[in-house]
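Only one chain is given next, in structure tokens, and it is the form predicted alone.
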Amino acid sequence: MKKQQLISTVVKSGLWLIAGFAILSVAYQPTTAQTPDGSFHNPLNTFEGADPWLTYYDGFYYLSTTSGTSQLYMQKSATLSGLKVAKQELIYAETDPSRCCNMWAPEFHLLDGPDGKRWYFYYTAGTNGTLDNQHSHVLESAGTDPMGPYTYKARIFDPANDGYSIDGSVMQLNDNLYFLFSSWTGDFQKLYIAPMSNPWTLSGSRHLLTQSQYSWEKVGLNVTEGPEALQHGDKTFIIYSASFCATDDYKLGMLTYNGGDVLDTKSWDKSPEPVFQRSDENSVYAPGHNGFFKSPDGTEDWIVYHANDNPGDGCAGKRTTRVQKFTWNADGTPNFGVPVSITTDITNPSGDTGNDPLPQRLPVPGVRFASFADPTKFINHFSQRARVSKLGEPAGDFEFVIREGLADPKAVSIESKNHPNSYLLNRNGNVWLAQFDGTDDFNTAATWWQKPGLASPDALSFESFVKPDAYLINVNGFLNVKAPTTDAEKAAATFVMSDVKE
């Protein structure tokens, strides 16, 4: 499409106004939150959080989610809702080739260790290029900080059957502690239990506890995984996760235990139907790989997992971490309920006084900017970095949605429609998208006067709220902010608007 055709395309589509200067309207969306006080909205992040494991100690609550990378992280805040904006402190970097690669699946418990309590970091890892190498790892902190500091302790394993193993968790019951795992035998990915002399060795054999039986559970993959211990009163349940995560119909199974032996198969009752499922009315998919934990009082059960929002969403970067509190039937085991919405109003946990510092997002058109000097090429971000080019995949990160300026109402902030909460921003000349962390350097950095375009006023140019004269412009292909003085940077630093249908 030429320049000029596409220009009047944008206009034609109703998404702007020319008055003086153009005024986004329909994808014009306001940012102020509108959760009630005591009360929050899912999810607690925006994108990367798979495979959530978050608990609640000595005041705090601290999480930790898949990096798939060589590195893990963790968040702590006094409130729930405030791990929407926590910093990722990095608590330990691997180097380790045999090691080093693919970080999933992390929870950490604390355990009797050789010099007392200590916090012990399971999790996933493997080689580099590929994910058939995945084996058990454990950190152990040097006290009782769940932020550590972390040193590596070990690689757990069975001598016997030492192949693949993934999201090892682990049980205490009867005064014994045991690993939990899942490995693949055959067509089956299955859920495995070994008895462990301590936090970082097992001290027998694996023994399998289930593998893929239901139809309900072969969805894509016959994949059982994520085994988690749940305990209340005398019964002990194993909630697992069922069927393969690139698919809708990820989600939850139960173990129950009926008191023989731990180790031996018959031990574990299978509930014939899920526990927790899809819910397409509230627009949840997928939801799995859970964890469990307490409020603040101890008086109520709460369980933290991930989901999709849309479905087709598969098991890559788009999976959020989602809490909500859960109840006990009269026969004693669990009811999760139905995945609430991210519309949805959830009271915090009690005692917790927390407010939601997000607001809430409710589903908007995104739009896409293309470069007025090459109409072919548009605004982007690939690993954090803004970039102007070529369209290609995923698309959604070449999609915002401009909201009211976070630094003043009567300006401009644009924010990724692929991953929700994060803006472009201004980092020393160079612009990055990052995460909404509520601070007013954050806010000035994501704001900007929305113009008339420098190279032509119907299309549209972004100046720094903070920096007068210096806007968004090409520069070799990166987004960067400067002031423009040629013709040909006047070209670079106008864009031009276009929605995006649904």
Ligand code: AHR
Given for the second form:
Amino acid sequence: MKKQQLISTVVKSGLWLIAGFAILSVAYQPTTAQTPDGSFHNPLNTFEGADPWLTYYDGFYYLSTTSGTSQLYMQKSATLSGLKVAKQELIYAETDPSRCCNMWAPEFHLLDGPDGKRWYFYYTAGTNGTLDNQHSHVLESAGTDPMGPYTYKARIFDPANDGYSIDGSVMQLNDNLYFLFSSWTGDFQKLYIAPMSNPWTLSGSRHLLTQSQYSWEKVGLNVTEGPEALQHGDKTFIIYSASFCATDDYKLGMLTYNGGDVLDTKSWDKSPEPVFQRSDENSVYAPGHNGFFKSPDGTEDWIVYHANDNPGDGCAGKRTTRVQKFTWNADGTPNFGVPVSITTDITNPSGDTGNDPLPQRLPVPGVRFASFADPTKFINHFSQRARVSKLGEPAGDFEFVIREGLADPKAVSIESKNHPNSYLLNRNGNVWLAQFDGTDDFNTAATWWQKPGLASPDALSFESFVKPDAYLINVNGFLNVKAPTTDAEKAAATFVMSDVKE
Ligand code: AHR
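Output block for the form predicted together with alpha-L-arabinofuranose, input the form predicted alone:
Below is the whole assembly, all chains and molecules, this chain first.
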């Protein structure tokens, strides 16, 4: 495009020049900040952080979360915040088709086995292609290392009621071991308890522990699941997750043991109100499926749980792992408080000298990218594919945040405004919106060199970090990555950025 044509085009398109200077002149404010020493921010991961189990043992924290696959993983770190960058170590992979798939709700408990203390790793798994065959399983470690190696030990079930069984956990009370789990009966997913003769065998049938009875336990579906024993002084509690996990109102309830027959539901008094739930003020939704751990010096009690950043994020990979300290009320019951915001500086557990290895992502106003070639069309994402089309709903699909480049802070990465931690990513020449996974491949494919527009220096073009001379480009309404050669292609690879008025 000749210079004269270019000027007339820019002038003809009205405000682009002003908008361009106004926008381009905005020096990119840092979009991250370092957390103060001795503190960290939630979450501990940015995807697939559901149903977390976290414990501190022999100088290290260990964390495992729902994988949803045929593999189980464990992370190990000397500091709590170090779990954010700790490698996901594979500790078990299953090939038996009867229990191959959909692995959920990992928990690992150090219990007395026939050859001494062993880690018993409880988890839920089923068959490929369906969730109807989810059952409770347990692995046994070779020694006392939580990293394993592990061997498959058993499927845990009550022969008289052998069916759907998830979220298995164990509780030691009155010198006995009990298995806690959740199962459907009619329209209710109920909590059950059964006695155990050893960490992998039930010694009696299951008994009802509780089922949804209050409205706050019935949001979406009548669900009580994720039972977790908590003991303090002479009191024993079972903290459980209530309501459908895909709703924002997934939350924690509490049963208090009143001293009767442990297997009798009447021995467990239910709190009429939830004990931990969403905080719209802190942008924490669907907090639940928790665990408990102690600080390194054993003086503090902490809760680990999963939650979503946004309403409607559902019961899938967007659930991330969060932790916070909790206290005890005068009556001996736990006080979990309110789920803290991801912008809160959380002081390390007592005895933990770590510093947050990741900078905090600051809230940054959104921007839109209009096509220079057709100002009525904007970059957006639809079913994870990046497109260039007319503005539509949800408006958030057309809004992005420019962050420091994941592969090079001098470059940029383009994060979705309504899907935090998801970035525009080059995948074989097509651009997708993909959730950050911490790998180098992701970081390089989601990093771009921001340059003056190929069709207008007052606009912008984005050159691939991994493929020099290839740019983000509109091809028939889809965002691709290729080297523009014609004036039309240069215009299709040129975009005008504008702030989104909050
Ligand atoms: O996250 C997978 C399953 O979803 C968990 O095991 C259960 O608590 C929830 O229903």
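Residue numbers count along the first chain shown, from 1. Keep in mind that what you see is a predicted model, and the values were worked out from it rather than measured. Rigid core: the largest C-alpha set superposing within 1.5 Å between the two forms.
When the rigid core is held fixed, the Cα atom of Pro468 travels 2 angstroms or more between the two forms.
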